[in-house]
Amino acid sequence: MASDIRPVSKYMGRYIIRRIGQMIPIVFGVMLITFILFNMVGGSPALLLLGRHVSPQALEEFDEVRGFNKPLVFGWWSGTRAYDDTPFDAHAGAWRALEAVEHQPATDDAPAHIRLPSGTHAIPLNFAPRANTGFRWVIEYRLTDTGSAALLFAEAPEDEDPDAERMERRVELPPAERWSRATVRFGSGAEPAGLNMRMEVAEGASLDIRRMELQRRANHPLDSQFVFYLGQIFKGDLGYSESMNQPIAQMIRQGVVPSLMLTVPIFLIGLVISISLSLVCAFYRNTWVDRSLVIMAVALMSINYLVWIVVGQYLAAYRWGWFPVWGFESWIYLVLPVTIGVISGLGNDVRFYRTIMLDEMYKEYVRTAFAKGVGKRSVLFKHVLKNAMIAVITNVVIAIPFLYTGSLLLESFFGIPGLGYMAVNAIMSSDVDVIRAIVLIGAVLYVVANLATDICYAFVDPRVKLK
């Protein structure tokens, strides 16, 4: 025996620490996926959280304090909701409170723009852009008559002076016959910027734009989105829940207790259970016992888990009031909740353990040992489980992370408040911040776990080596 355990602990060390070195690119792949899918694919996540209706410059707050402002990514300039970038595919958007503006639809020759005519007009911004700020203005246009166009602001001088007098700015648009682009810098100094802001077409002329964009400069091409975001992890801030009004990570940590006294119980008992029942099959295999069991694990896999609960409330807890039906009070609550999860879980781990006992029960080793006179229990049990331990350890330690997120259904059917009901009700109030957090400790952990299922193997078999 301690010549299986010496290697064991020989390349312990240094194998943990390669695989740490490992799971480093893996927990920041992690990281960046989950990023991606909140930040990106979700849209954003003032609108999800705040709705459609809260005015423009409360969505730019919101993405002020939580980064969301800033480049996705890697990047100098980034959007700002100071002004709406619309497409002018249907309408001309904001610039429709302008009457002189017209809204021209797309054709064979040009695509849909708005035309400004002869004269000066205001550009429609939401709010004055965000003060000590670099801002750009990125437009599309083509002067369809000979003549000029020029873009006026008022922009504070170099010296940020306070008291100083802002100074009136024309930038000149070159002449083009056909579309071109032009960008236009400026700063918006210690006050808002975005004072008097126009747009003046020379008498004669008229100015054509398909597209007009404002964006805002970022403090270096690092200070973005996913930094932010990165930085809020290592410092242990998982973020804040609008829905809740407290911080996640205190959230979380008042979440997993109840998570966890509902979901360990039930996966211990379960395990116990479902092993004990899958050697009872291998023991009496190819009898009415073994047939027995495959039929009740297959009536039982065949039943949805939200029947389960409906009926377990309904005639246990609200027809003949052994249990109560909501709340978090005291253990007695969690006992039928417990009792649901376990049946409801049984009938698929009696059939995997089943089909595992099995398979080292027509194994070559076996009919040896049986060929040796060893009696059929001490097969079962010296032999055959402990050759079955590597599936077994892979199927638990690979479950154990997600027992943290507690059960999605039992937490919200009967009033436990831990991570499952946590994460129902972020779903239903839109608060991505939450729903994020879970995501990526569970994804972390299920990392880690990985880890651990390898070291796991090296115990209970002394041929895997940790090299």
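Under this definition, the rigid core comprises the largest set of C-alpha atoms superposing within 1.5 Å between the forms. Positions refer to the first chain, counted from 1. Note that the coordinates shown come from a computational prediction; the quantities given were computed from them, not determined experimentally. Compared with the form predicted together with the partner chain:
- Taking 2 Å as the criterion, Asp208 counts as shifted between these two forms: its C-alpha moves by at least this amount when the rigid core is aligned.
- Annotation for Phe267: C-alpha shift under 2 angstroms between these two forms, rigid core superposed.
- Put the two forms on the same core and the Cα of Thr368 is off by less than 2 Å between these two forms.
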Contents of the next structure:
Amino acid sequence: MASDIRPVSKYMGRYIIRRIGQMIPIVFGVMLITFILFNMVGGSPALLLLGRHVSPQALEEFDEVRGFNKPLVFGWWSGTRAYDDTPFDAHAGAWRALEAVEHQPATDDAPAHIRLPSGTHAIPLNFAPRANTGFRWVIEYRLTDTGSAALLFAEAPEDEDPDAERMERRVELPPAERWSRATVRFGSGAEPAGLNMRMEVAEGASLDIRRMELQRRANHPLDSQFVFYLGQIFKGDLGYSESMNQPIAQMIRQGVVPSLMLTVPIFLIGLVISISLSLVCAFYRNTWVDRSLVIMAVALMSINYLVWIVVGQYLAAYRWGWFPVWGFESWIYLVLPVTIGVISGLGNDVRFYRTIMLDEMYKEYVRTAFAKGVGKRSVLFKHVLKNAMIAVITNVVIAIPFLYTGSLLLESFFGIPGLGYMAVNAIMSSDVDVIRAIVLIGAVLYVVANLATDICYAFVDPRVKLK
Amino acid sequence: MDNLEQTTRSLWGDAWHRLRRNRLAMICLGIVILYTALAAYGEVVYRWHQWKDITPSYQRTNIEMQYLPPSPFRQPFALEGDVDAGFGGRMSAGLRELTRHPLGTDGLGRDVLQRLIQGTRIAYMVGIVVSLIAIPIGVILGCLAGYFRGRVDDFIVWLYSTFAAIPGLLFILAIAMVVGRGLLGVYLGIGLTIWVGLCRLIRGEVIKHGERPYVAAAHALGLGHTRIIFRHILPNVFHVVIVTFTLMFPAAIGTEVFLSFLGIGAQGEPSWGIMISNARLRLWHGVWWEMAAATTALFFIVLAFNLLGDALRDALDPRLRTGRQ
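Got the form predicted alone; could you also share the form predicted together with the partner chain?
Every chain and every other molecule in the complex is listed next, the one we just looked at coming first.
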């Protein structure tokens, strides 16, 4: 006997390590998906969150804190909000302030652009370029009448002395009759560069600008949003909620308790009731009791969750006044939401556990037990229930991580200040960081719960490790 | 005799025969057909108004007509105006009034029945588009994983495990939020998350079938992978797709109602979720008919699809078929 135990524990350790090895890619996958969703598809939520009437500096600061001003995954250059108004589809943007500038809407042979007549024009810039940062100025333009144009700006002083005179730099744009593109690089010194930018258009010429961009150079090509995001996660920094003005980690800590106070009773009561009912189904299988219970279960699960809540709140709390309608002050406030939660989940659960019990009922050991003359009751409770427990426990453990997110609807309807309520509010105010944090934690908990189930399995059933 | 007859029926014919004998399933099929017809009618009405470029009556506010209760016998004959037209005229005026708002009107005087039909149209749009997104993803990935195994399998299992790890409703909400308010976000949010279950089922079935002799025979004949997967294996696992579709459809409808209720689904269109959301506050003032109409409509379609899905599973699942012999 003793010699048996050692190899088992040795395999066990290997098995656990292997399972953890399988778990890491999934956690990474979740990070990847949230990154693709929120950074690549969604982009910076600054405009949605702060509103349209905020200065570009504020938007830039928001992006800086959240790393949205970096290249996505890899690269040197990322856009800035210096010229947010291009392309000039609707209007000339900040250029409207200049009287001489003409806005030309898109036509069949030319895209929307602005036209600068001859003379020297100051280029409107949404914010001043910062020090210690390299910039690349990109222009897509065309020159008419074979004229010439040049970009003028103050270069950073050569030495670090702030009083030193700034060099004036002049960059000729190559003549171009068709749309072409030119770039000018400047900056990266200790002093901000690119101040006082002007465009000089020669006599008799005019300059059409289709697009203008100011790009920022990253410190190194891996200084990207993705690396920043991974770094944030590994530091355990969940970010800051703009709409609630609170660190998200603190919000989650506060919200998790009310959520669990709601979901844990729903889960436990629902579990007990649905397993009992499924045993009743198995006991009276293929009789009217079983059939009517199944039909009731299907009917229950066909009623939308939303309807349960709306009608339940209206009838039980408002019309009949049995429970308080809204709030979170004592346990009385939880009775109605918990009842609604249990009832609305019952249909699905009864059907699920009934399938498990019936699957077990058709196994050969049950037939053997009946053949030996074991009574129906004792077969059901001693044999079937015990064996069905494996499937039940899997289902239970897998459901546990989802308890933490609470219930979106129940919480917002009954005013329970949990994570579900928080998530609904965050969605209403487009607070991406909050949603991302809840999704990430939920996913990690799920993966960990999965791991725990598998390890428990391996302890109970040695055959699992051989797979 | 019965055995002889059975051998002459095809696999699908056999399944249809089993389904025909299930009276409850037939009733459900009837309900589904009825809703489909309503949705098609709603689509025609919607398109016609779009083509004519006029505001449909289910969108037009009419404050004088607000909160009309749904009683079909609401003084139908006590109308003025048509009195001189004789009994027949009064009768037709009464009937017209009777049929005008059979389910009453909402707080802006819009006909609840018409809005309900438009809600059916939107629910069907969601169910169909979501299935069109989710079923190809689930079937193709499931087939590839189950057939090729190895690295491909590892990758696809990793992909769906990752999707399964993310809390479902929040994931859908996040996608809908990123895509933007409107039905497109609903389609993508539900469609891009609901394929996981189907993919898992198809993968398992394809693995089972990959070991069968007929696949080995197809290999021996030198057939290509694409042909073996889609012409030989897929028809044999297609019952999984059909059953999943009948269960996916009501799930998508229910989720759309939820999203529209939260205000990130349908915008300005009478989806059932919007109707429930509007009716919720009116309910507290005793206006119950809008809520009752939307929830009843939602209940019956979901119930019909759920029961039909169960019946289809019984009719199509080969495991049960062999078990009964």
